Partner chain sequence: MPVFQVIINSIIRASELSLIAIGLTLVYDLLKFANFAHTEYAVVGVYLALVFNVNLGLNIFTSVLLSAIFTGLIALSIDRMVFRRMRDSGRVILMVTSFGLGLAMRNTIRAIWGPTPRSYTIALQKPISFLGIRITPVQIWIIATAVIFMVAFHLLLHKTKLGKAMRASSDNPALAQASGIATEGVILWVWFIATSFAAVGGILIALETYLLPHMGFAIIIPVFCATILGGIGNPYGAMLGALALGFAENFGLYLNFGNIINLGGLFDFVKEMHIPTGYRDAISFGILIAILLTKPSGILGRKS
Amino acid sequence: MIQYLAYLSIMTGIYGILSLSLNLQYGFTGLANFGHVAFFCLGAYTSTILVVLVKGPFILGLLGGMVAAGLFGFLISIPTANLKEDYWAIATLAAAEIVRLFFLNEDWIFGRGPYHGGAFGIGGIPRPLQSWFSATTYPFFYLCIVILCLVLTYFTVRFLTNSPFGRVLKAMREGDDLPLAMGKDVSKFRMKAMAFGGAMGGLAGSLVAHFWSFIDPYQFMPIETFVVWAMVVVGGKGNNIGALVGAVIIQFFYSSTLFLKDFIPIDAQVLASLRMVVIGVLIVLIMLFMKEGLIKEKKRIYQG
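Show me this one chain by itself, in the form predicted on its own.
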């Protein structure tokens, strides 16, 4: 049970980072990013390449994953910056699938050596300082790393959204007319929001790759994006605490089948499928009775 709780806490922290990054893009800026898993995937693969092939340190993998995902977020926002919300959602979803299919088919990146690649996945991803700890204590050390990254992400998002930059993002969320009237370049602010959010998503991907020690393209299916969306919607968009609360709730339902299968007389595969049904029902209930999520955004009122 203790090991399971450590695993659940680590995954909740990683998805908490993803939830905060999507909250920056959607909750504060209003960008319907349906391809958020692309940043998760890029962070995981870039960190793996830098640590496994280049033999770089763990911190280089984290930074490299952030840079690659942030750069991708900036690049995909260039042709889509002026699209309306529905077209933006379709374009980002397609971009995420392009990234996943690239790593699925381009196994030349790792070759057929001990790390394989492509559809076979990549194993043997080293965990930082694993030799310093036993198998039972290492998860708690890694949990400390995840918590540190989560805290840094939280305060970064909080700083950005409370700054003049964040006030422009919130104005854009209500429509382009006001920021345009104030002389703000809306397209550039969208690009920056995608880049910042992408970098944070890349950080989460790097952390999950080194925690699992194995990645493959099937771990980054579109369903992962909608799980993160559920966290933001349930917790409360535009509220950082709400995004974290949503991550805790959804991750509990998402991972609880590992524990509940021993107590509920239902086939494990059926129980695993039902978890998405439960999450879907929870989203519907939230949208019907608490449209702003469990924790509403505290909107500032500026007096002239």
Given for the second form:
Amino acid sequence: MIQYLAYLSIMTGIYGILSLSLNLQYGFTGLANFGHVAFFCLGAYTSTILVVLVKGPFILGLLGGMVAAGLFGFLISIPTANLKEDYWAIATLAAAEIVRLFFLNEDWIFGRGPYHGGAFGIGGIPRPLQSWFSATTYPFFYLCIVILCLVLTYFTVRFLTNSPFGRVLKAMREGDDLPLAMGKDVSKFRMKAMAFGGAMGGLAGSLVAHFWSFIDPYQFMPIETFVVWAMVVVGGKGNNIGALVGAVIIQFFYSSTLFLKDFIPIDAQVLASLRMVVIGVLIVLIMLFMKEGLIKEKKRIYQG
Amino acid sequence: MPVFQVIINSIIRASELSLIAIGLTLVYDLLKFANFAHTEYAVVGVYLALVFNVNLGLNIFTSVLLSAIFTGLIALSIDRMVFRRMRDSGRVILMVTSFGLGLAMRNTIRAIWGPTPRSYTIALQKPISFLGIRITPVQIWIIATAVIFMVAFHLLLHKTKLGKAMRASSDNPALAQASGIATEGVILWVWFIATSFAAVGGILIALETYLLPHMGFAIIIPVFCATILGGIGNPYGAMLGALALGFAENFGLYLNFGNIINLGGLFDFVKEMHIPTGYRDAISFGILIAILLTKPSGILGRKS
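Switch over from the form predicted on its own to the form predicted in complex with the partner chain, please.
First the chain shown before, then all remaining chains and molecules of the complex.
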């Protein structure tokens, strides 16, 4: 049970990073990024390439994953930076699928071999310092790494959103007119929000790759994006604590329902579908009755 | 494969996509949001037709009609429960709501009918061959159905009072309301028409292939691409966009791009160069990005 708790905490931490980074893009900047899983996927694959193929250390994988995902965020925002939010959503959704298609089809990356690369995925991704720990203590060590990354991400996002940079982002959320009138180049700010958020998503991706030590393109389906969206929306958009609370709630719900089949005779497939129905309905209900989410954004009111 | 066959395949694909794209563009234009649940209504129609056709033993034509009507009614009840309460909400809020809804719909279908492919009871298809083309009777029916529905839609839009009201409400809702057009009533009709057309389009796809719970999500990018390509709010544009996309998807895989690189035989840089079939979905994404970059209002779109 304690093993399972460690696993659950690690996954919550990783999704917490994703949730924080989407919150930076959607909650603070108002960018409807429907392709967040692309960063997760790129981070995981880049890190795997750097560690498995280039034989680099774990930290190189982490940094490489962040750079690749951040760069991707920057690149996709170049053509889309001036688009309306609905076009943005469609373009990012499509971009994420292209990233996945790339890793699904280009099976030469990891060298051709039976049941290896492409749709078969990549196994044997080394876990950092695994030989120092036993199989039972290792998850706790990894949990420490994840918590460290989560805390760093949290303070980075907090620093960014409280800085003048963050105030421009929040102003952009209400429309481009005000920041434009202040002489701010809104498309540049959008690119930066995508690049920073992307890099954090990439960090989560490399963490998950080294934890599972196996990745395949089917772990990065668009559904992951929507799970992260549920976290941000439920927890409260524009509030970093809210994003984390959302991650805890959704991840707990997601994982705890796995045990449900031990108590009620229900088919695992049906259960998996019902779980997503609940998440979907939850998003609709929040949007209908509680637009701000559980924890409301702290808005500074200026009197003048 | 003879070029005529590729043309026929393109037209079949366009027939399927256009009926779904018409509905998306209508709702998009009138309610001003990108409905990410739109293709899920198509899947609802597909599985309702399965109930009528397989469980109740009705013939396929009756099943299609009944399923279109019931899908429209389901859309009306969802509008009453969800979207009607949110008429004044912003685009992003509505978009997020619609994807939450889509997630719930897709997984409800998956929970009920399971992830395995199913098919309707129709006679075994014997392909007819002429001019080196092979086409099955069902494929002829697909094209015919799409044409019938498009003509019916054209007549509805231009020969009926409802059509006039629909055009007026989409041009200028405030003016339409001031002129005594019941905008709420028009919205209900548009939901009904849009989703029942989507249901028929979905059934056409299912007739040619098979029924899958995630078939709606699989076509979300092509359908959005056709809609944006044609210009949002223009149903004729959606038809044209679907046609263009059908041709692009099929010819994109058919053409030997080596000829272009060799400048039509002047040089011999590469022998053969085809887009790998795994990237079929990437074609619609590429077109989407190109159109968003050059002319976001689409081919037949109004200037905004």
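Positions refer to the first chain, counted from 1. Here, rigid core means the biggest group of C-alpha atoms that superpose within 1.5 Å across both forms. Keep in mind it's a predicted model, so treat the numbers as computed, not measured.
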{"query": "Core fit, then Ile283 C-alpha moves 2 Å or more between the two forms", "finding": "yes"}
